[in-house]
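Coming up is one lone chain in C-alpha cells, specifically the form predicted on its own.
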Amino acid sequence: MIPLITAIPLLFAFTIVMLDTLRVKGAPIKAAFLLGAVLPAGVPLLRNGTEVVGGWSREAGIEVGIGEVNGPFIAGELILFTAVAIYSLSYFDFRDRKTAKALALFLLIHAGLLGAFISLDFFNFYIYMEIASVGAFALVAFSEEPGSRRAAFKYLIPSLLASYMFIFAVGLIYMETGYLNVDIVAEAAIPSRELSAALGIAFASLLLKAGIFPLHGWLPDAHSVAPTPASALLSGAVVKAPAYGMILLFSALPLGEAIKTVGMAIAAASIFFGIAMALLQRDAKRLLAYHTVSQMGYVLLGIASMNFTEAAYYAMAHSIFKGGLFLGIGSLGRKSRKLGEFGYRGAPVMAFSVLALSLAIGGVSPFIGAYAKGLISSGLSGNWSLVVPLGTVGTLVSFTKLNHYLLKGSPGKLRTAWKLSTSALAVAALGLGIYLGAKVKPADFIYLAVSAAIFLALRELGLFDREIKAKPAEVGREINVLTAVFVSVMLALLLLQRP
C-alpha cells in the first residue's frame, strides 16, 4: 500500500505524456494532473507504519514507511503540492504544447519527493531524490524568464557532482556494513575511517543539494527565475529531500561531536547570511529565495542537534508558508518583480494571505512557524539557544521591508485560483499552528516591536535603497567556484573526523 504514494503520480505523469502524444488537450490532461496530485494523500490516511516492497526480507528488500519523523515531510509536501496543482491549472496556457510536459514534470517531482520521504534505505532514497531533481532542473529551464537556461545549467552541474559523491558515499557504507537499510546499518556500523569518510562526503553533498550556506550559490538564480508554481515547489519541497537524507545519515552512522558542532555552526551561518542577503534585495522573488537559504538553516539546526522530529516539523512549516509566499508574490508581480512596482493594495484576500504568511515565516504565534521554531529552540542549549530569537527578529525585519513596499503598489488582474491557492496555504499556516498548540505569547509583541524599530532605523540609514545585484559572470567560472567551495567543505568535514 505505501509504495502507491509514489506509483500514483508516476502513473498519471505517464498518462499525461500519452495524452499529449495523442494530441488530446484540455479537460483530460487537467483531470489526470489533479488525480495524480491529490490521490497520493489518501495513502497516509489508509496506511502507516513500515513494509518491505515485494515481501522480501529487510536485509535484501526495499523498506518504506510513514512514521513520526518522515510524516511531517510527507504532510508538508502533500499540502503544498495540492495548492501548487490548483495554481498551475490557471497559470499555464493549455493551448501551448509545452503545458502538458510541464505538468508531467510536476508529477515527476511529486513522485520523487514522496518516494524519497518514505524511503528507509539509502539507495532507494538516492534514486527518488534524483527523480525529483531531474524534474526540478527541467522546470527551471522551462521558464521564459531571462537567464532561466543559464540558472538551470548552474543548478544542474553542481547538483550532479553532489549526486555522484553521495552515491560514492553510499557505496562506502555498503562496503563497510553490507547493508543499505538505515536501521540495519545503524546496528552494524562500527566506527571506522571508511564510515567517517562516507559521512563527510554524503553530508557535504546533501548540504549542496539543500542550498545551505556556503553551498547555496545555485539556489537564488534557480528559485527566482523558475515559473511561479515551480518556484513554490522548489523552495517549499524539493530542498527538503536532502534534509531528510541528512536525518537518515545521522540516524545510521557513528557521529562525533565535531561534526554536530560544525553542522550547527553552518546552520547558524546559513540563517543569518540568508537574512542579510534578503535585506539587500529589491527583486521580490530573489528576496524569498535568500530566505530559503536562511530557513533551511533552521532545519539543519534541528538535525545537527539530533532533534529529528523537531526538524521535520520545521520542514513541514516551511513548505507551507514559503510555498504560499512564492505563489502570492508571483501572482502580484506578474509584470515586475521589483519591490515598489507592484503590491497588494486593493486586493484584500491577497493582502491578508501575504501578511499572514509573513507572520508565519517570522515565527509569530499562533501560526505554525511559531510552533516549529519553539520545537527547534527547545532542543538547543547555551549560546545556540540565541540563534532562534535573533533569527526571528532578522526575518521579521526583512518581511517588514517586503510588506512596506507591497503596501504601496497595486496588482494586475488576479485569477481566482491564484487567490484560492495562496489563501489556502495562509489558512493552513494558521490552522495547523492553532491545532498543534501555538499560543500567542508576550514575546511575539516584543519581537514585532524590535523588528519594526530596526526596520525604521535601517530605512533611515538608506539600507533599503541599496541592492546587491547578481552580476552575470561566465557560467563556467561560477560553476568552478561552486565546485571549489563544495570540495573545500567536503575536505574540511573529512579532516574534522580524523581521530
Second form
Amino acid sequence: MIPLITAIPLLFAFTIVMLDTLRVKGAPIKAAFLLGAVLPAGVPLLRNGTEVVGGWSREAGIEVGIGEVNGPFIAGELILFTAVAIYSLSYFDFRDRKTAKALALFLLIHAGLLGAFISLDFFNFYIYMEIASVGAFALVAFSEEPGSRRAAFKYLIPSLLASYMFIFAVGLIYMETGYLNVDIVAEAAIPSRELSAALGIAFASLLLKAGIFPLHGWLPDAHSVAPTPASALLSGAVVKAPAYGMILLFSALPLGEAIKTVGMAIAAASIFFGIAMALLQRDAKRLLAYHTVSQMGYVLLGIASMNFTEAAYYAMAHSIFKGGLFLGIGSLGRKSRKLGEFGYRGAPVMAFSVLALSLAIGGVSPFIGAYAKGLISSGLSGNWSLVVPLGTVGTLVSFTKLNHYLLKGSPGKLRTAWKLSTSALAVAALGLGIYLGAKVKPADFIYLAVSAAIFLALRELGLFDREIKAKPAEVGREINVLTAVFVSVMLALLLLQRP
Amino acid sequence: MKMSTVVRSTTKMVSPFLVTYAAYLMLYGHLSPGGGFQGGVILAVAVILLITSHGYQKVRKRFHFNWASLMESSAGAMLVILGLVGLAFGAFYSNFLPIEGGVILPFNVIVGLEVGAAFTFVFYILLRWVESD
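What would you give as the form predicted together with the partner chain, now that the form predicted on its own is on the page?
Now the full complex is given, and it begins with the chain already shown.
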C-alpha cells in the first residue's frame, strides 16, 4: 500500500507524456497533472507503519515506511506540491508544446521525492533522490531567463559527481555489512575504517546536494533562475531529500564524536554565511536562495545533534514557508526581480501572505517556524544553543529589508491562482503552528525590536546600497572550484575520523 | 550520409538477428543471464545500426519519432500498472502469476520495450543536431 505514494505520480507522469505524444491538449493533461499531484496524499491518511515491497523478506526486499521521522518530510512535500501544482497550472502557457513536458517533469520530481522520503533502504533512497534531481536539472534549464542553461550545467555536474561518490559509499557499506536496509545495517555495523570512510564520503556528497556552506556554490544560480513554481519546489523540497539521507546515514552507521562536532560547526557556519550573503543581495529571488543555504543549516544542526524528528519538523516548516515566499515574490516580481522596483502596494492578500511567511521564516510565534526552532534549540546544549537566537535575529533583519523594499513598489497583474496558492501556504504556516502548539511569546517582540534596530543601523551605515555582484566567470572554471572544495571537504571529513 | 553497399547489406542482414536475440534475452531473462535492460539495449542497437548505415532520413520513415515516444511512455505506465495489479493479490508488485518466474517474465518484457524505445528516442533527439545528413 505505501509504495502507491510514488507509483501514482509516476503513472500520471507517463500518462501526460503519452497524451502529449498523441497531441491531446488542454483539459485531460491538466486533469492528469492534478490527479498525480493530489492523489498520493491519500496514502498516508490510509496507512502508516512499514512494509516490504512485493511481500518479500526484509533482508531480500526493499523496505518502505511512513513513520515518526519521515512523516513530517512527507507532509511538507505534499502540502507544498499541491500549492505548486495549482500555481503552475496558471503559470505555464498551455498553447506551448513544451508545457506538457514541464508538467511531466514536475510529477517526476514529486514521485522521486516521495519515493526517497518513504525509503528505509540506502539504494532505493539513492535511486529516488536521483529521479528527483534529474527532474530538477531539466526544470532549471527549462527557464526562459538568460543564464538558465549555464546555471543548470553548474548544478548538473557537481551534483552528479556527488551522486557517484554517494553510490560508492553505499557500495562500501554493502561490502562491510552485507545489507542495504537501514535497520539491519545499524544492527550489523561494527566500527571499522571502511565504515568511517563510507560515512565521510556519503556525508560530504549529501552536504553538496543539500546546498550547505561551503558546498552551496551551485544553489543561488539554480534556484534563482528557475521558473517560479520550480524554484519553490527546488528550495522547498528537493534539497530536503539529501537531508533525509543524512538522517538514514547517521541512524545506521557508528558515529564518532568528531563528526558530530564538525556537523554542528558546518551547520552554524552555513546559517550565518547564508544570512550575511542574503543581506548583500539586491535580486529578490537570489536573496531567498541564500536563505535556503541558511535554513538548511538549521536542519543540519538538528541532524548533527541527533534529534532526527526535530530536524524533520524543521524541514517541513521550511518547505511550507520558503515555498510560499518563492511563489509570492516570484509572482510579484514578474517584470524585474530587483529590490525596490516591485512590491505589494495595492495587493493586500499578497502583502499579508508575504508578511506572514516572513514572520514564519523568522521564527516568530505562533507560526510554524517558531515551533520548529523551539524543537531544534531544545536539543542543543552549551554554546551551541546560542546559534538559534542569533540566527533568528539575522533572518529577521534580512526579511525586514525585503519587506522594506516591497512596501515601496507595486506589482504587475496578479492572477487569482497565484494569490490563492501563496495565501494557502501562509495559512498553512499559521494553522500548523497553532495546531502543533506554538504559543505567543513575549520574547519574540524583543527579537523583532532588536532586528528592527539593527536594520535601521545598517541602513544608516549604507550597507543596503552595496551589492555583491559576482562577475560570472567561465562556467568550467566555477565547476572546477566547486569540485576542489568538495574534494577538500571530503578529505577533511575522512581525516577527522582517524582513531 | 549513406555508407557503402557492403555495410548497408550487412546491417540489413544483422538487424533481424539482433531483434531475435533481444527477444530471447527478454523472454529467458529469469532463467539465464540477461534480462529486460540488456534485451532493450540490443533492441535499440538494431535500430541505431540501421540509422548509422542508411541515414536518419530513410529510417525515420519506418520508425517514427512519435512511435518511440509513445512506446516509451506506455511501457512506463504498464510497469506501474503491473505493480498495481499485484496490489489485488496482497502487496505492490506481489509475485502473483502462477508460471515459472512469476511476474518477472512480463516485467522483463516491458522493461525491454521501455529501454529499447527510450534509447532509440534519445538517439533521435541527439541526431536532430546533425540532421543535415
